[in-house]
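Quick heads-up: it's one chain on its own, the form predicted on its own, in structure tokens.
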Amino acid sequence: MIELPRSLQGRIHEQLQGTYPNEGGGFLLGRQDGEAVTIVDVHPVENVFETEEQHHRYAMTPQDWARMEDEADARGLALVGYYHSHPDHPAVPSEYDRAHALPNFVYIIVSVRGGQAAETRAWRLTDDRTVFDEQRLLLL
């Protein structure tokens, strides 16, 4: 089970209706309890994916992730997941995403249709990497 605040997914629906049409992302920092996850912040990322690629993909640098590893540490936190946007498609990983996903990671995906946050769904790649397994998402 996934734990996130409202106020923190309203943050993110924010975010990546900002990021409209193209997609958006960040860092879910929290809490874990054997399979349970709290997320308690969220880190918007710039997205440096290729201009004309933004659109159906997102990259962050090396330099995001730590600088973010070192303030989740900071506060007591773990880095456990990240989130992004697909704009006019499903909240469903895409081939893309299980190629460069980790399979210790929570992955919030939303789909933004028109502009709008229409769906966020939660899910965790296997220990194998060959799929997504849905995880329940529950809003506090």
The other form holds:
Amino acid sequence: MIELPRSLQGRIHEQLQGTYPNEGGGFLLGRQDGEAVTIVDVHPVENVFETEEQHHRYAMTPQDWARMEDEADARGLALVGYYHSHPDHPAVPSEYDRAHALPNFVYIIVSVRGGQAAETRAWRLTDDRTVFDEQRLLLL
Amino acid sequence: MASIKIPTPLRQYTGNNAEITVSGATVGEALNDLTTRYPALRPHLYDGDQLRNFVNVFVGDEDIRFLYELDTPIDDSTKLRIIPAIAGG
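Okay, that's the form predicted on its own, but what's the structure of the form predicted in complex with its partner chain?
Everything in the complex follows now, all chains and molecules, and the chain you saw is the first one.
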């Protein structure tokens, strides 16, 4: 189960509506206890994919990861996942998402349709890397 | 011995240790030592014998792709870091 405060979901939606029709995203910081994850902060990160591909691709730099992981470690939190948008497509992981994914990491996908956040779903890659399992997303 | 910082999602395979000391004279040997001791890590770092294309390995601030890749030499003071490239679509 993934616990997400409504205020943080609101910040995610506002950001991803702003990047529409391109993809946007960022990191999820929080606490993890086995399968249960509580998200306590979100950090938008600039999409560095080639501009003409940003309508269906999103990427961060390794330096973004290092900076955010160091911040999480310093705050006693964990880098528990990341979120990104699927403009005018379902909030379901693509094959491209799966090929670039890690287990034990929360992937929140927001479908943004016509500039409005329409659906928010959470996923996790299975240990054998074959599929994403949908996670129950509990809004607090 | 050199050390490797493990990315958060993969720490479950290293007994929740964030940093592991490793032996070896090159990055490749260090990663082999790491994945021999923590074999569950290997499928998430390698596809066959090749590092997965979204797995970045840094020596200090330098990506090994811009050095000598897995043949990049290291010494006891080297700090390695595995950083997944985040990409979605």
